[in-house]
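The form predicted alone is given below as one chain in structure tokens.
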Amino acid sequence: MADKIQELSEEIKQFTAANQEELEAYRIKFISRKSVLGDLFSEMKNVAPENRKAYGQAVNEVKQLAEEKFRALIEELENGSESSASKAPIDLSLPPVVNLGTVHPLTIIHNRIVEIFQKIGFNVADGPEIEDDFHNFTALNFPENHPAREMQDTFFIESNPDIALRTHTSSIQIRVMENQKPPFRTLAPGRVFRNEAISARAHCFFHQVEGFFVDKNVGLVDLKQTLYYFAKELFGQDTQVRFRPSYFPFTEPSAEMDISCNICKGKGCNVCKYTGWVEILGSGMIDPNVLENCGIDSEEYTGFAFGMGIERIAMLKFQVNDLRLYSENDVRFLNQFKNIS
């Protein structure tokens, strides 16, 4: 038996390997499971048991000879696989090689939110994300005790009560509106930040556009008929759109639209919890208020605004159900958006 470990230890040392195929004989003979080593110890229980120690000694030596073996074949082998391609002629003639990435799914989304409204008139504005009292809340009618002001709802700065992380792009909406002259016809985009628990259909931070029309005689179907075009555009003609009654500070009448699921076509799922819609959006007449707040005659003009995530937007029309996936960078997921712009 120790002539056969002396003949096993010798072979070992004596291996070369000039590709993958020898490289693989080699683990099979010597690595794998089913190799002669299996075979050493499997003799075991045929040694003499005063001897017994000495041979598992004997063998385990030249188990470690294999794998530092093996180590050593996979380096060699690496190393001359890069002088090979370091000697290959350069073809110059060659175009380079450039791996491009994706388009970020929301980065879609937002892209095709905006070129539907534009369509229709909208120009795009941008607001700070970090905004005081006023513009996040006071302009935009929330009465001083209502649950948004709390901090379970927003990000406060620590120092200055006064200062927090914008929870609504509609902030944007009174600085447009304070500093320009009516008509308005704007979009709103932008990252809006919420004290929430993460989660598949939550997260701290998410998307939204904020969209208002302010012009004379602006009425509730002027609303209506935009958000009909937006929902056809975006998710096909076939799309059906309902609006219900809700309540939201700075609109009165208020709204939240559906839209027949495009998932089950309205037969019920899990997304639309088996009602066959689902909703998108917030939307209504801005209150007189906003209005005056603004220094905006709400005597002689009116408007609409609405409200919409475009994580959720994304979750409808990319049947994603995890909001975490935007935000986590795995190149998997981000991969498989490569041919939708």
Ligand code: DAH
Contents of the next structure:
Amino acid sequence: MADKIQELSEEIKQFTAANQEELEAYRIKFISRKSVLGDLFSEMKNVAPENRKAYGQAVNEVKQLAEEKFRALIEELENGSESSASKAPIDLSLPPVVNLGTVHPLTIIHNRIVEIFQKIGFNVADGPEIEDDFHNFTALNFPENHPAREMQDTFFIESNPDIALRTHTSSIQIRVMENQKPPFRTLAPGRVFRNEAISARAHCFFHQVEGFFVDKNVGLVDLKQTLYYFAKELFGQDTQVRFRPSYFPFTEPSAEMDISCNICKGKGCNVCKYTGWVEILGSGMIDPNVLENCGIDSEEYTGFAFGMGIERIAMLKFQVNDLRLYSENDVRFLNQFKNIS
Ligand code: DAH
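What about the form predicted in complex with 3,4-dihydroxyphenylalanine (DAH), after the form predicted alone?
Shown next: the complete complex, the earlier chain at its head.
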């Protein structure tokens, strides 16, 4: 019996398991209920009573040995693949795996718009998101009781009704015109805020790009040609535009510009509501009052201005129909813009 026990403990010590099958073979032989060790325990009754204690002890020791070895074998197998991988020689010629982020879709559109206008001599200006009533409304010729000044649209600062989050980037137009001398050819992108319930079609903050051109003898024809150039650059050379008369306090005359639907090419689809046209911006000749409010002689200088929503253009370009996706930072959404820049 002692020989048998000795033999088994040797076998246990020598055992190696190169894979799961061999591990399982070990388990069946030394650990399971029907293992050879189980046989040793059932031999107990045949051992002379005076030797039973020693025999029992010896069998328990092999059992412990078998269990320890089993744990060791499992561990070796689990780490095995890792350690063999770490032993593999490093291939220094492989390019590094770098998981780059993506350019945000709104940034893609923003950069594209800036690039298009920079080509025709526009520079880029910035302005504060927290504005006063003068720059956001008064200087832009908003009448005292204009509905846009009311609480439902504008986030006012509670302690000071003169201070608000800017509701449009037109405020930057005022800041540039009051501080610099004409001519201006300026683009002013930025985030704007409106007190609206968040839904697929509206948000309490979004992005706009304002543009304005002020010089001697600037006319409606310059406005039309500039925006026509822009639409074709952004949406493709076959894009058609149309201007519809509109109203803004800071421009006279005012117009909204539509482009032929870039999805159905003007044939009619649910994006253009089967009209073949989609609106992309507001524009107009800068009202002389606005120029004068900024200390610019409106007899000498004229200009045009335009404003567009970056989200709106991104939605048309990327055919995304829920505005909220742009500010949720869901990587499943953002990753879809990986190869666009
Ligand atoms: N500020 C306008 C808005 O937020 C957009 C706009 C329209 C800007 C016409 C302009 C313009 O400069 O000429 O809806």
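Residue numbers count along the first chain shown, from 1. Whichever C-alpha set is largest while still superposing within 1.5 Å between the two forms counts as the rigid core. Source: prediction; values computed, not measured.
Participant: Checking Asn321 here: with the core superposed, does its CA move 2 Å or more between the two forms?
Facilitator: Where the cores coincide, Asn321 shows only a C-alpha shift between the two forms that is less than 2 Å.
Participant: Quick check: Glu300 between the two forms - does its CA shift reach 2 Å or more after fitting the rigid core?
Facilitator: It does not reach a 2 Å shift.
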